[in-house]
Structures are given as C-alpha cells and as structure tokens.
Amino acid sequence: MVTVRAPATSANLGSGFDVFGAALSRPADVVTVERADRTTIEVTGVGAQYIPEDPEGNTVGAVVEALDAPAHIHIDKGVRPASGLGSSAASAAGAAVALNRLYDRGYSREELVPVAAEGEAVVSGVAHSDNVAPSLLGGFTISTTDGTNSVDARVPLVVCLPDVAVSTRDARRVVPETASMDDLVETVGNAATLAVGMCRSDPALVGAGMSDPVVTPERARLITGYDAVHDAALAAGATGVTVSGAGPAVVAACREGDRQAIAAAMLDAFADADIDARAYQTRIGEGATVVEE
C-alpha cells in the first residue's frame, strides 16, 4: 500500500495560458493505492458525489492503464472539483506517483507528467500538463510541447474559491481564437516578467506579470463578482490578481504579511455579490509526496 499527498495547483497565472503552473501548499488530495487484479476506485471528501468511480470516467483510470498497474484506489478529495485549482490533476498526479512506487515502474517525476496528463484528457478532453506538472514537480512550472521546466519558487499567495462552478470545457469555449499583435506583445512581456519574478521569488514581479488582455477578461465574465474581488485584493496589498486556471478560483500574489488582509478583502467582495467563498492563505509549495508505504 502506498499513500501520496498531491497538491492543488494554479494554472495559467494570467499571462501563461496553457503553459504556466504553480503548486500550492494547500489544499491537496490524498491518494492511497493497493495492488489488485482489477481496478476499483473509491472517492471521499470535498465534492466526492460529483466524481465518477468508474475507472473509465475517472482521471486516475487513464493513469492505471498507462502504467499497467491495477489497484484498489482511494481518493480523499481536498481539492474541490470544478474549482480552477487542478482537482483532477491532483488525483492523477497522486495516482501516478503512488502506482509508480507500488509497482516499482521506475519512472522519474518528469516522465510521469505525460502519464498524468492522459488522466486530464478524461475530464477536459485535452491531455494538457499545466496542472499535472506542478502537482508532480512542485514549484513553478513551464510546460510546452518539448517538455516541462520547473523552478523552486517561494512566493506567498491567496486563493479565494467562490461557491460556484465553472467547468474547464465551458471556460475553454470562451477563449478567443485570435489576438491582436498589441495584445500578443503585452502578454509576452507580462509572461517574461512573471517568469523572472518566479526565478527570484519576487512577489512584486510575479504580480506585475499576471496581467493578461486576451484570455482572462473572457473567463472573468463567468465568475460573478470577479471585478470587485480583483480590485479589493489589490487595494488590500496584492501585487497581482487573476483567474486561477479555468476558474472560478481567484489567485492573488502578495507579500507574506499581507495574506490575511487580502483573504478577508476577497471574501468580503464575494459576500457583497451574495456569493459564499473560502480563502486559502497559501504559497507556492512542493509537489506530490509519499506520506506512507
């Protein structure tokens, strides 16, 4: 038996659509696997009632198939589905690490990224790596068709999760198919600024690089109260604010001492829009870890 804690993640970070990702110190899924002749899945925790336990419909089923590693799998969800915090990716990453260890397959964490990404395809229809990569590797990640690079950044964050749902498929439908040259230049500049900020663990640069004129404005329209929450976080000291992944979670970069005030301001702004929400005072953290075997 092997048990793995796999962290929530924030993908895109504004300017890095389908490329950037960051592991969060909290929340997380806990995945336990035990050898079996036939794969079975049990799901408990946050939003478990919405997650299929049939291996063909669950993100970990594709991971089992890719690793040829049948098992009894228990997923204790700490990352709410349809949150914009890489819920399916956390389960896939946790299963990949656990099954790799259980069956001694010998894959490196980098080699497990495309394996776990196949699990993402079950949920979103696309085998993308911007969530599974940071959940496996930790830190800040850059995923392209050539592979993934990561850096062990240390940046405080606040993530505010409203009690509404935005599916990844719906959020992809609103992504513009074209962008102007001016918007492209702005986005590249912001993405470069954010990447430098991560390498320096500089919250000011990370926040400055989160702005995105193409994808974020369209996705923000799917989140009731987003503009007020964005402005409230900045007023409370955030260095940058954007939609986390497909949403509805909103992520703010900040300095260590400002997290509590920012979390309170974001919660109040959602409350003013009659939306219940939960705030996580978190930071960029480590990847999936084996906690028991």
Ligand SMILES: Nc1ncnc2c1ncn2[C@@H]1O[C@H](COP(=O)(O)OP(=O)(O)OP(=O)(O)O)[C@@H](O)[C@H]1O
The other form holds:
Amino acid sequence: MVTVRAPATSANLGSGFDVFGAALSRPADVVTVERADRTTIEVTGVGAQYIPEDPEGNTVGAVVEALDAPAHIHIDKGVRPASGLGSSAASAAGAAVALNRLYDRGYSREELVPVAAEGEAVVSGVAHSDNVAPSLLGGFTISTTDGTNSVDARVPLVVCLPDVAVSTRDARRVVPETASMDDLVETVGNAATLAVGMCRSDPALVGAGMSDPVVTPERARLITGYDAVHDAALAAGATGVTVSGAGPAVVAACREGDRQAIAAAMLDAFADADIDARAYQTRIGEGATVVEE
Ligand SMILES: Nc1ncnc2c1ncn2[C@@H]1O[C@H](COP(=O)(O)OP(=O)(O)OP(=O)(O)O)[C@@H](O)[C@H]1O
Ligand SMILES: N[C@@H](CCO)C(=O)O
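Given the form predicted alone, state the structure of the form predicted together with the named molecule.
Time for the whole complex; same chain goes first.
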C-alpha cells in the first residue's frame, strides 16, 4: 500500500495561460493505492458526490492505464472539484506518484507529468500540464510542449473559493481565439516579470506580472462578484490578483503579514455579492509527497 499527499495548484497566474502553475501548501488530496487485478476507485471528502468512481470518468483511471498499474484506489478529496484549484490534477498527480512507487516503474517526477496530464484530457478534453506539473514537482512551474521547468519559489498567496462551480471545459469555451499585437506584447512583458519575480521570490514582481488582457477578462465574467473581490484584495495589500486556473477561485499574491486582511476582504466582497466562499491563506509549496508505504 502507498499513500501520497498531492497539493492543489493554481494554473495560469494570469499572464501564463496554459503554461504557468504553482503548487499550494494547502489544500491537498490524499491518494492511497493497493495492488489489485482489476481497478476500483473510491472517493471521499470534499465534493466526492460529484466525482465519478468509474475509472473511465476519473482522472486516476487514465493514469492507471498509462502506467499499466491496476489497483484499489482511495481518493480523499481535500481539493473541491470544479474549483480552479487543480482538483482533477491533484488526484492524477497523487495516483501517478503512488502507482509508480507501488509497481516500481522507476519514472522520474518530470516523466510523470505527461502521464498525469492524460487524466486532464479525460475531464477537459485537453491534456494540459499546468496543474499536474506543479502538483508533481512543487514550486512554480513553466510547462511547454518541450517539457517543464520549475523554480522553488517562496511566495505567500491567498486563494478565495466561492461556493459555485465552473468546469474547465466550460471555461475553455470563452477563451478568445485571437489576440491583438498590443495585447501580445503586454502579456509577454507581464509573464516575463512574473517569472523573474518567482526566481527572486519577490511578491511585488509576481503580483505585477499577473495582469492579463486576453483570457482573464473573459473568465472573470463567469465569476459573480469578481471585480469587487479583485479590488478588495488589492486595497487590503495584495500585490496582484487574478482568476485561479479556470476559476471560480481567485488568487492573490501578497507579503506574508498581509494574508489575513486580504482573506477577510475577499470573503467580505463575495458576501456583498451574496456568494458564500472560503479563503485559504496559503503559499507556494512542495509537490506530492509519499506519506505512508
Ligand atoms: N479525481 C478527480 N478529482 C476531481 N475531479 C474529477 C476527478 N476525476 C474526474 N473529475 C471530474 O473533473 C471535473 C473537475 O475538473 P475541472 O478541471 O473542471 O476542475 P478543477 O480541476 O477543480 O479546475 P482547474 O483545472 O481549473 O484548476 C468534475 O466534473 C469532476 O467530476
Ligand atoms: N490552463 C487551464 C487550467 C485549468 O485549470 C485553463 O485555464 O483552462
């Protein structure tokens, strides 16, 4: 038996659509695997009732296939599905690490990125790696078709999750198919600023680089109260605010001592829009860890 804790993640970070990702120190899924002749999946925890236990519909089923590693799999969800916090990816990353260990397959964490990404194709139609990469490797990650680079960044974050669901599949439908040259130049500048900020663990640069004129404005429309939450977080000291992944979670970069005030301000702004929400005072953290074997 192997048990792995796999962290939630925040993809895109505004300017890095389908490329940037960050592992969050909390929340996390816990995945336990035991050898079996036939794969069975049991899901408990946050939002378990919305997650298929049929291997064909669960992200971990694709990982089992890719590693040829049948198992009894128990997923204890700490990351709510359809949250924008890489819920589907956390399970896939946890299963990839656990099954790789259980069957002694010998893959490196980098080699497990495309394996776990197969799970993302099951739920969103695209095998994007920007959630599975940070959940596997930890830190800040830059994923392209050539592979993933990671930086062990230390940046405090607040993530505010409203009590509504947005599926990645639906949120991908509103992504514009084209962008102007002005928007491209602005996005490249912001993405470069953010990447430098991560290398220096500098919350001011990370926040400044989160702005994105192309995808985020369209995604923000799907989140009731987004503009007020964004402005409230900045007023409370956030250095930058954007949609986390495909939403509806909203992520703010900040300095260590400002997290509590920012979390309270974001919750108040959602409450003013009649939306219940919960806030995580978190930080960029480590990747999936084996907790028992
Ligand atoms: N192990 C799993 N954990 C969570 N969701 C799963 C899992 N397997 C399948 N799903 C399905 O995936 C969908 C949630 O994934 P989706 O990509 O929409 O949200 P997310 O992972 O929270 O968001 P994001 O990728 O934007 O961070 C739900 O329909 C859920 O039923
Ligand atoms: N890059 C993906 C991440 C989904 O979490 C998207 O924004 O659609």
